[in-house]
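Take a look at this one chain, the form predicted on its own, written out in structure tokens.
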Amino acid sequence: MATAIFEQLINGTMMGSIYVLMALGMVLIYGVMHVLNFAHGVLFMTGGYLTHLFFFNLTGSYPLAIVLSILTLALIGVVLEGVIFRPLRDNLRMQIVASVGLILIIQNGVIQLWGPRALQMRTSSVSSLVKVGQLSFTMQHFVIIAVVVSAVTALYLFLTFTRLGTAMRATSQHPEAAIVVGINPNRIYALTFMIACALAGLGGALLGPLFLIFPQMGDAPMLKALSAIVIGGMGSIPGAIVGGFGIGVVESLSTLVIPSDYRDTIVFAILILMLLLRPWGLFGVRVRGEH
């Protein structure tokens, strides 16, 4: 039983380094911006393609497809502030409709581009085995779960020590206030949604070698994501992390006494019982009139 546990933690901790992906960059987008994408999970499954892409049309490296990848995202994240987000920055209804407008006509681009076919990326490190006691797990489990903390701790130490950091940190509390110090909060939107979306791609990259790529790849991690970010706190950066190691603990765990098909239904029951109980999250702030 011990070392079902184990082999279920392990499992866990990597799927929720990807759903932590996710939520960062929601988080990011909301924190700093007040804008719901919805479409975060098309930008995780472009990642996945981009990468297939530059692996075995380009580099025929793995780690340099992941960094073309990531850079790509970036560049289409900076576009789709400025031309979609950026006028409907006060219209939440309109940000939504947006958000769907987007995952319809990215899906259907990449299904013109690369067929309704799924593809797979097999790479070294998803052929080589890493054994711990009597289990083996990939050597992409420990990639992923590696990335991420990497990937976490470079934006704790981002927003924390620089100055692009701090500036952030200070439009998402109080934008006019920033623009009177000199912060110009476009600019500042944009470097947002750039690491957003490359966040967003990072998961779909790491994601992809392990898993087939299909256009809906990323619905399921969107959907975790949503719920992690609920769990630990709308806007609270710990909350996301919390939450999403917390969701792919959980829905490991649950498989070693519930079938694995029911599994979601334990993440979203914790989903409605923290909304039932405290509605504003593990980390986040309880608004006045909220019980």
The other form holds:
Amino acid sequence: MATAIFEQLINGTMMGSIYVLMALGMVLIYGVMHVLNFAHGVLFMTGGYLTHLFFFNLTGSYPLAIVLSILTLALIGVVLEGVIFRPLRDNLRMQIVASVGLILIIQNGVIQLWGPRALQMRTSSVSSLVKVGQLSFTMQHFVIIAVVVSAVTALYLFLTFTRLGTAMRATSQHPEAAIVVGINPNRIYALTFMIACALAGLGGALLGPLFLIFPQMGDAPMLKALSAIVIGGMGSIPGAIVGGFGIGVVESLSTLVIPSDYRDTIVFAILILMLLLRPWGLFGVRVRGEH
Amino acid sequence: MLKVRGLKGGYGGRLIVDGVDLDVAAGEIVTVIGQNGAGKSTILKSIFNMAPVREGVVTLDDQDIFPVSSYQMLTVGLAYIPQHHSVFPKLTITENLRMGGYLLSDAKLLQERVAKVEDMFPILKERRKEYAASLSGGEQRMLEIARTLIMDPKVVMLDEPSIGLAPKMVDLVFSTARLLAEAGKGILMVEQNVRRALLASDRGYVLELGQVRITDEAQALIADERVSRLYMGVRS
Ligand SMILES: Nc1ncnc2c1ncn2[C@@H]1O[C@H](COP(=O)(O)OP(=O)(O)OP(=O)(O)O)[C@@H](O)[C@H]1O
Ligand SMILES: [Mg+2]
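Now the other one: the form predicted in complex with the partner chain, given that the block above is the form predicted on its own.
Let's see the whole complex now, leading with the same chain.
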């Protein structure tokens, strides 16, 4: 039993890391722009496809392919913000419609380009196994955990200690005051989208080799990430991290006691329970008018 | 120094500010008074390029600053403190001050300016590591003023700096404004606390329905029977 628990803890931490990447991007966009980007799942998927493309057709190196697809996603983020979300700035409803529209466009675009069938990308990190006691995991499990921990640390340092990161926090707390001190809000919005999309792309690039690359591969991670930020507390960065890892670990552990098909049920049951008992989330602030 | 001519501004639909002329010289405190909804805040927003609809002439030291974006106004020497609290609540006091120097690219200069401003405002220095949200209303006002000083502006515009503050804090805010004026800055205030504001000012404008009705030395306005009747609750 102890080994089974340990195995699921590692699996859960690995999946949780993926959820954390997604959740952080969505929380950044939500915190700065107050809109949920429902297209985040297809950006994750785009990251998977681009990594596949760069890996097989350009570099032959998995790390390099990851870097290129992150950079491409960052660029896509800047373009999406400037071309689609900026003109809709004061219209929250249309921004949500636009992000749902993006899902259709990107998902169908990918099917046009690559076809509807799943792609495989067996990198060496997937083939090589790491033995821990009697258990063995793919190297990719640990690559994912290490890369995500580094990315989260880098993001934390950026937000806390740099001028631009502080300006991002400032803009999310008080947009008008940000303008008054000389911060160009458009630059911050573009930067926010850039970082969030790069994180989603990184998620797809990391998960792609382990599972398959297919048009809906981002859907489940996005739903889990969404649950993570609701459980963690809307807009809270620590909440997104705890929520993401928590969901990953809980859903993995749950397979020890119930059939693994019911994994998602557990996650959404927790979500519903949380909404009933503590709707402002683990780290959220209770707002008057909520109960 | 700051010169405004024929300023109009609004939010689409009816013009709220309808042709205002005003001047602020270096070393002078100028106050615009007027009733609720007269358009006082809209004047400042129109000057600072924050009103959706605006026209007119705005110059600072003869430089045309009308088309300058709000977030670049500090680079031409104009600072603005909005009516409602504008500290960043979940940044520390030091981070708030450093954000005041967001436009400075020289890290050492920023450090020096922050240190200088902290010396001017000892409360802020003592509590530098605390969130701005932990400050009282008056202390937040002081932080807002301190934050604008990092960029060493020529003119500071304050929207109702005394609103909601304890009397002692009101004194502190106005005496700080005087200090800044003595240092050669021009101060443009908007106030509902008419008597106190005029006592602290050199000149004043009385605004009604988006237009300047009376303009005079602050002393003269205090004595003016129309002003006391309308704004100071004195019956004739
Ligand atoms: N963002 C806005 N959009 C539309 N109308 C506005 C906006 N802000 C203010 N107004 C309107 O403009 C008019 C003048 O408002 P303004 O804030 O300039 O008045 P004020 O003199 O500063 O009043 P107060 O003493 O309440 O601060 C009011 O009728 C107000 O309803
Ligand atoms: Mg006002």
